[in-house]
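The data below hold one chain only, encoded as structure tokens and taken in the form predicted on its own.
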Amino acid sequence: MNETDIKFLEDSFKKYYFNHFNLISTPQRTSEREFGYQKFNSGFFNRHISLRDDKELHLLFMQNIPSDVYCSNAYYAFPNSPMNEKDWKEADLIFDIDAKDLNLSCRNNHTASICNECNEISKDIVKCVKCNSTKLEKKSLPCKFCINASKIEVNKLSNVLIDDLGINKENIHVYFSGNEGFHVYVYNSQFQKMGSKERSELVDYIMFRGAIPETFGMKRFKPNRSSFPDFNQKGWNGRFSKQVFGSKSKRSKIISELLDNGYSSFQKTLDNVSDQIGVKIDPNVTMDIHRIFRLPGSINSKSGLTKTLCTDLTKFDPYTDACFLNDESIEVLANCPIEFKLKNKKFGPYNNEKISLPTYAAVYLICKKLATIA
């Protein structure tokens, strides 16, 4: 990214933080958290930072003009010490649901390929149309379908957390990540003090991984049809019934078919069901008890959109509700083969052309490496 683009992004981010600092969520027990930040075009990650309150956090934003700001899910006795000296106490449970992990068919339609050899930009391809290089950087401009598919996974996750794990709905906070998905935070739960290994087992349960036929009534020898789960059962038994049997009237017939097909076939059925009813989360994120996460209310430098609390997930539209940068016009050289929508306005496609855009759209394209200041 060139200096002119960096200066424009820094100015735009600084204005946002000056005008919208009230949107920044200072986390509970601030002084026990580790903070970190990155600057534009800097490979260096500043972390192991301790802050006491809003004033110190505000100062960090104003003095450094960061591209990204992070905060730990963990609570430490000494958050500004090296990792092995922090004295870990506990950590909030956090889940990451990202559209890029959902294998959506629409993704090819809104992904641009940037050639690392000649900088040619085109729609999603396997090799560069200009120089045939396969060294391509992919940039996705997620569509409404991506966001809606991610919301479905968030709702599935919330149901498991509440119905199966007994977590109070009030302790579950959903944030748009600022780019392609959602972060689901669980506060003040019985899982706070769990380590990585225990969180890994929790992840397996939520993703419906490693399920065995015996759990759902199928035995290797002399299986009994009365052992199969019913519709009114809680947890995965009930979800399995609804997915596999479809309706109560079909249950008996399908159980007969499952028994006839045998144990190995039942395992394949379980594997297929797992992909449909298991929650698609990033397992590594939840298992990591020392991770630092994007700070709620801060801007995501991959998009220029804000990490935003979703009070009504159904109505939430990230391309309006998380788009806070101003409307001031700026001239850019845009090379974006994909149409996108922000603040209910359509933009693109652009074929290497000079165009005047509102700041929020210009920032979005520059963050995606699909435009530069003219």
Contents of the next structure:
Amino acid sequence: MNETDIKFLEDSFKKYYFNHFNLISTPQRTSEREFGYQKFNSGFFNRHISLRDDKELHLLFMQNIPSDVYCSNAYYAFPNSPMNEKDWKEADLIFDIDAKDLNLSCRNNHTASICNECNEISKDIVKCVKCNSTKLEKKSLPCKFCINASKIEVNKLSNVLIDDLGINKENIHVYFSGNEGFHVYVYNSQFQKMGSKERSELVDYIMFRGAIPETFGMKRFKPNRSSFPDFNQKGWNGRFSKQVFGSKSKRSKIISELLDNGYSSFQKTLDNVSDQIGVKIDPNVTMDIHRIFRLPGSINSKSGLTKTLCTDLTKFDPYTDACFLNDESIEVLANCPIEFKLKNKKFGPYNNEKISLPTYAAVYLICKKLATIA
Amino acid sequence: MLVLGQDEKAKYPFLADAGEYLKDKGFSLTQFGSDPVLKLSVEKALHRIKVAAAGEVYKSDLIDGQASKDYVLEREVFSFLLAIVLIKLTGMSTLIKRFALAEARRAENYLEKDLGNASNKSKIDLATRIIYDLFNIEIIKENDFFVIPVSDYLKHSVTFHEREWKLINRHVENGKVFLTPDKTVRLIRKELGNYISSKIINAPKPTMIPGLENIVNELITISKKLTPTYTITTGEYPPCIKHAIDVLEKGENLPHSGRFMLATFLLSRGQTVQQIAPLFKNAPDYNSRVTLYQLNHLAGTSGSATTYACPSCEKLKTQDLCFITKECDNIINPSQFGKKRK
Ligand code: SF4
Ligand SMILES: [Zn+2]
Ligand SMILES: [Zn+2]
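Any chance you could show the form predicted in complex with the partner chain after that form predicted on its own?
The next block holds the full complex; its first chain is the one shown before.
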């Protein structure tokens, strides 16, 4: 990114942080958290920072004008010490749901590629249309469908958290990540003090991984009909019934089929079911108890959108509700083969053209490397 | 602190305060070396240790967890306390390990029975209290099940290797896991063993009790024979084999496929059936005759013409027995482990 672009982004971000500091939620027990940040065009990751309160946090934003700010889900005795001396106490449970992990077919339609060799931008995501190079950087401008698919996963997750794991609804906070998905935070649960291994088991449960036929009524020897799950059962048994039997009237017939096909075929059924009803979270994120996460209320430099708390997930539209930059216009040279929508306005596609855009749209494109200041 | 009845002390003698118990009964440790009546308790203690050393579980004189006579109960507790004294006197850590494991198994049986005793609420209460006091797990009875918080379940179950113990294979509802009595008890097996061994380790080392020297020496001899020979070469074993040995040493259940892998591997490394058999001693379902028969069969020494080779890495992967590391270095069978390198 060139100096003018960086200057422009920094100015826009600074204005946002100056005017909207109220949107930044200083985390609970601030002084026990580890903070970190990055600046534009700097590979350096400033980590192991501890802050006492929101004033110090404010100062961090104003003095550094960071491109991205992070905060640990963990609580430490000494957050600014090196990792192995921090003295880990506990950590909120966190889940990451990202549209890019959902294998959605729409994705190719809204992904642009930037050639690493000749900088050509196109919609061809296999090879550069100009020099045939396959070294491409991909930029996705997620569509409504992507966002909705992610929301469905968030809802699946919430159901398991509430019904199976006994989490209070009030203790589940859903945030739009600022780019392609959602971060789900669980506070004050029985899982706070759990280590990485235990969290990984929890992940397998939520993703429906590692199930054995016996759990869902199929025995290896002398299997019988009576042990199969039913619709009114709680937890995965009930969800399994809905998925595999479909309706009450079909249950009996399908059980007969399952019995006929036998034990090892049932294991395959379980694997398929796992793909369909398991919640698609990123397992590594939940397992990691030393990670730092984008701070809610801060801007995601991959998009210029804000990591935002979703109070009503169904209605939440990231392209209006997480877009907080101003609409002063600015001239840019845009090269974006994909159409997109922000604050209910349509933009693009742009074919290497000089145009005047509102700041929020200009930032969006520059962050995606699909435009530069003219 | 728990208040225990006489028969409870006999079932769970590790909960009794040793010093207090003896004082209560009006005895001192030194009397056990000389008093002919107390000799019976000494013999019982010795028997108890020998049984444990052989990898089996001591069967007490209790019938349905109760004794016909008070002195029987007393002897149960005495023999346990004395066994600890004797083991401390030998100073052999192998004995501590074996004894703690066997006693944990024994207590496990009683706990399971007490939990499963639907008609006797006080028994259930006591068992749940013990589990709470010792391991800080709150268990609540709900119909035929015992429910415990998911986080407590995970804390213990993550060390288990069988897929059955994965949370997904349990009934989970409202933050709780539903368990049958046997699974509930199985969940804390290791901790029970640790608890008992830490009790032994932390007990003060007594001075030699005159009259017990011979017994202590006998135990030292037994213990020395036990010191396993297989650990000497462990360094060259692949991760899957190390893991299997580990599981067995902890007294956990290794599936049949795992035992097959382990036995065929060790045979391929030139170990004899007699060297391998003791490995399986800690398995929950150990039976020496059956084990020897099976090993001989695998080794091809019992009539069958075929010897069995160790399964391939690929096969072991499908059986969840592979724990591949960099050292495996693209081999296709565990028996090649370490041989590829110059
Ligand atoms: S790769 Fe082969 S040798 Fe290594 S752990 Fe797996 S099964 Fe064992
Ligand atoms: Zn190119
Ligand atoms: Zn899409």
